[in-house]
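First comes one chain, alone, set out as structure tokens in the form predicted alone.
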Amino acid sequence: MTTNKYKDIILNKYADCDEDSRLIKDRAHNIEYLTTMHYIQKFLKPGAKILEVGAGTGRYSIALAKMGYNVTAVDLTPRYVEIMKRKSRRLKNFQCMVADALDLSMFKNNSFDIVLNLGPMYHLFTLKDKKQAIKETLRVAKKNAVCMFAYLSHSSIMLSYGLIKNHVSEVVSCVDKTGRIKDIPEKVFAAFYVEDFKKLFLQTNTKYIVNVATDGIAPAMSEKIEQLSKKDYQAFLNWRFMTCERLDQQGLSSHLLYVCKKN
């Protein structure tokens, strides 16, 4: 059985976090889950059969269990997954379980329609672990299923906690001369280039179908996303869709979502 060797430190970070409401907290956040879902929802079909693997308190699984798919949540985080049977109490097509994206044995071969792994690519230090992930989560998806990661992008830690949260010379300190943050598992968080992510899938038997910039800038103008009116906002988000696949909005973007489908 593979396991992320770097589960204690993952758990630690989240063992107090405020997870479940990260992504409606303010407009800036509820963004990245708005885009995520779009395409989400962009390539479900009726009957789906979903996975979600990472899927923190259930903030997209839940919703598309609400929607009538079958869906099955797995996390790293026991506090989470209990979350998760709270929240769904009453769902009878929704189950969740603890599980680490190394390891899905528990799921047969080609189970599912589509499969979501949104979260662990977030933690993972080694190629090694980050292309057992990307192989596990192909291996529990069915012929033609589309398949989804998320993961970081190395602007968004400078952006984020460099910038905002003003640790500059920290985040510098870990880059190499090409400006990529170095897999450092006690820095909690792993980061990616668009074109490196990319290269993940190379080997797979996979078609790549789009990279998104899912949130682009906005965790970094919260403050002024907050003070748009309604109707301001709602037609920012409009050209959020309409823009966020181009290669200008992905390479400053927090969050960025790699969608393919699985031979």
Ligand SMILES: C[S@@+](CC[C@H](N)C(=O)[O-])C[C@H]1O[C@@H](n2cnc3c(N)ncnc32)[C@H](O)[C@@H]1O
Given for the second form:
Amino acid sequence: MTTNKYKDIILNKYADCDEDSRLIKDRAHNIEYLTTMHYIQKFLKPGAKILEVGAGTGRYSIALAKMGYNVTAVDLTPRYVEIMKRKSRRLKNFQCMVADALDLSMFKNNSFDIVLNLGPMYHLFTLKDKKQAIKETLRVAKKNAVCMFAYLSHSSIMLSYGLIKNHVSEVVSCVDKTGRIKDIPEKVFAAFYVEDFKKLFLQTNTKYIVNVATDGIAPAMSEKIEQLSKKDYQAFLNWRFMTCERLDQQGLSSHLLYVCKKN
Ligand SMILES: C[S@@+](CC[C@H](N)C(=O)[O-])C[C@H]1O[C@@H](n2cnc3c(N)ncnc32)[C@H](O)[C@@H]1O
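Okay, that was the form predicted alone. Show me the form predicted in complex with the named molecule next.
Next comes the full complex, and the chain you just saw is listed first.
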């Protein structure tokens, strides 16, 4: 069994965090949700058995269960699991429990048709833990199952926390010579360059499918996006869907989604 040395830091972060409304609170956040959901649905087959690891309050998982899929959702934060239980009372095809992405031993090998890891990679600070979370996600996926991993870019931390919240010097004090923001557990979030995230999969039994910029610079441009007319917002969304797989969108995106298939 692998224990999460930084569990208290993560639980503390989410102790008073309103994760339930994060993805619907404004258009910029909704873009991340809509784009991620678009890719999840693209790879879903009728009757699929889904696992979401780091499901928060179930924004994705409960929506998927309502579409009729058989969904299991786990999260490290017990408060969120309680919220999921309340929200899913009437859903017979949904179950949830507290679990750590580093240890999914309650699930057998090759159990799920699709495994979503949409949060834990933001809070893993050692190479060993990052690889362990990926290994566990892949282990419980069936052969040919699609697995998706959400992660944060270095640009995300600099734009959303450094620039917008006026902490540029603090962010710069944490970067190495190449601009990588170092993994410091007390800072709560771990970020990646796209090539570093891809390298984590080199020795795994997977086939790369796509890497998606799920929100681009939308969080940094939130005020402008809020001001768009309905028609222009729809046009902007359409353009994002057209371009979110492009390399030139990726490094600057706040959130990214790595999609692969287990061989
Ligand atoms: C930013 S939230 C995302 C929640 C949800 N997937 C969503 O997008 O709305 C990150 C979530 O990952 C969970 N988390 C962080 N580290 C985890 C770990 N090692 N194992 C399981 N869940 C974890 C947190 O409790 C939190 O609910």
